[in-house]
Amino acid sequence: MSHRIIVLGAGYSGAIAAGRLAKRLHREDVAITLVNAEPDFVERVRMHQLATGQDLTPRPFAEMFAGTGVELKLAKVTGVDVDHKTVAVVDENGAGQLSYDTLVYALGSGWNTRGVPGTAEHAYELASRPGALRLRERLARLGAGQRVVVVGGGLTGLEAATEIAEARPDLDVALAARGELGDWLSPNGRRHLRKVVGKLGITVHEHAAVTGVEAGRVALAEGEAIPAEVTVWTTGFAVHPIAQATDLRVTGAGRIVVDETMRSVSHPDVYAIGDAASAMGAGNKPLRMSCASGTPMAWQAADAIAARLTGRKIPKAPLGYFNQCISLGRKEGLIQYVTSDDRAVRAVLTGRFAALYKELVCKGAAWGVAHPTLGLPVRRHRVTREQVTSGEAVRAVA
């Protein structure tokens, strides 16, 4: 009987964790199952490109995990019972149930309407591939001079607005930000951002509190409105409600609270990574929802699980940031260097070189999914019979 490890979700975090576990442990000792609703990897950081008509490289999981020992289960997760260690799923054959000894929860997040009236009915989202494809089809039907409003001045909003404006210079593109444009950036970063936005002809509405989305317009506080044939909603992400329906300890936003090894503080056989987890980084600050957070979280969780199962020392590395990479269309970019706790410093990289830098980061993230150990030599360790059945480290076998 093998120790059963189930990984829920095959985004950046889940796919990396599954592959890294397969590299760390002998397949004779563990059964690793990766559960995902789609058969291929979605490069979420490129959804703004997909929406503007660009085609992305297909990355089938069947090819990525061929020969690794990871079993791909194509199914939608509908529930988790942490007391009985089961996962409820629905696949092509109907409803079913999977049992686990160790669970890695990596179901990620979706768009966050923040309860603003009309958003779900009238706005488009970029948090998923289906959402990006719906927006792609809608943008393709717009005629010259028609108006697109991107709501949200964060990273996703900036990338969406600049990508659309560059790809469709015939459209009237606007960006509605709750604060000042790029207010978290350094002065050098803000100056470059305003320069690019101005060059692309994007109208910026700062300190714009959106109170509703309607057909043909975005309503603001105090009765004002911005005309819009298409509204793109990018005001952050919300996690799936599955974890909140369990006995796991979660935050008010439904993210699973974990320790420094990404292990649930309430259920030691559950690990959570990526957007679904609430983990502390440098400066004792919560890690933000991002690929930059999810990848090292996946490394930490996989290495901790492998160490505990084989009785070895658990590696612990502080999780911090180095920079924020923002694409501003295909020809411009902005790399804002930050402290380890994600505060902007003076240094920035801009222009075409920054765009190339961001492209390399995106390619590197996708490469890391297929190469979860970053090309480093990895020695697989054996799991003893006691560990297979208990899930706890007893002794290591060389």
Ligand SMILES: Cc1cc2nc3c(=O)[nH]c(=O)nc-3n(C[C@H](O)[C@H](O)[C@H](O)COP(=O)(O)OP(=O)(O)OC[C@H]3O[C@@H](n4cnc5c(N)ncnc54)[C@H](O)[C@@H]3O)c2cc1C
The other form holds:
Amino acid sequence: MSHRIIVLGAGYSGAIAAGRLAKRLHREDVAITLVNAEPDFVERVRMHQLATGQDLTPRPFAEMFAGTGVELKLAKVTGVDVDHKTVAVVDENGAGQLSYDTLVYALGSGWNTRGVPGTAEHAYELASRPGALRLRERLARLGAGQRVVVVGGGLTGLEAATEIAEARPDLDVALAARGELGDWLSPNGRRHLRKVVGKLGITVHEHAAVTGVEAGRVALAEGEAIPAEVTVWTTGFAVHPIAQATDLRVTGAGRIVVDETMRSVSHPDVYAIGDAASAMGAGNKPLRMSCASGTPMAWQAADAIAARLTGRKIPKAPLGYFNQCISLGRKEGLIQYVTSDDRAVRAVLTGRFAALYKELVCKGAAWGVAHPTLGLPVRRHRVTREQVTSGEAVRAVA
Ligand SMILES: Cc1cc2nc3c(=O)[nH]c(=O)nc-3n(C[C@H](O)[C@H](O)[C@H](O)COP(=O)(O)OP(=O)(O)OC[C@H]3O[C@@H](n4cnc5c(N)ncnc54)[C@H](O)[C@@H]3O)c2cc1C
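Having gone through the form predicted alone, I am curious about the other one (the form predicted in complex with the named molecule); can you provide its structure?
To see the whole picture, the full complex is given below, headed by that same chain.
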């Protein structure tokens, strides 16, 4: 009898966790199942590239996990019962149920309309591949001079607006930010951002509180409006409602609350990682939804699970930040160095070199999914006899 580990979601964090668990644990002792709705890995960090007509490298999971010992199950997760330790799924054969001994929840996130009226009906999103493809198709149909308004002045909004303006210089691109443009960046970072945004001809609406999206315009507070043939909504991410419907302890936004090992604080056989989890980072500040957080969270969860199952000391993954890497189109970029708790410091890297740096970071993130132990040789450890699965002892001891 082997210990059943189910990983839900094969995005950056889930795919890394599954692959790393397979590298750390002996194949005869564990059955690792990775459940994902789609058959290939989606590089979410490149969705603005996909939306502007660029083609991304296909990354089928069947190739990525061939020979690793991870079993891929193509299915949509519809619910989790943490009391009975089951996951409800729907696949091509209909509804089914999977049982686990340890669950890793990594279902990621989607766009966040923040309840602003008209957003779901009239705005486009690029937090998901279907959303990015829909936007791609719409942008392709726009004619010269037509207006695209990107709502949201955060990292995704900056990347989206600059990518669209660079790819389609014939369009009239605007960015609506709640505060000042790049107000969290260092003075050097802000200066560079303004320079690039100006060169690309992007109109910036600062202190713009968007109160609604309508066909053909974005409504602002105090009755003003920005005309928009296409509105792109990028005001942060929201998690899927599955965790909130369970008995797991979640935040008000539905993210699973975890300890420093990524283990649920309410259910010790559940781990959560990536955007779906609420974990504390350096300075006791919550980690933000990002690949930059999701990757070390995945390392930490996989190593903690493996350590607990094999009776070893739990190693600590570095959960601090180092830089924010922002693409500003394909030819420009901004690398803003930060403290471990994500506050901008003076140093920045700009220009073509920064664009190349960011490209390498994106490539590295995808490489990291296929090489979850960073290519380092590892020894698979045996699960100890004390670890029980549904009342049955796991066979084999080191
Ligand atoms: C345009 C854009 C640019 C970004 N740029 C950066 C960046 O430069 N740096 C950075 O750090 N972060 C960036 N991010 C954020 C980053 O992409 C996310 O934080 C990251 O993808 C989260 O990883 P995850 O593993 O938690 O979830 P995801 O990558 O979202 O993966 C979740 C997986 O779960 C699957 N799934 C979801 N629901 C179900 C279900 N019900 N059943 C089965 N499977 C399901 C999905 O198909 C997916 O494979 C960017 C995001 C976007 C949209």
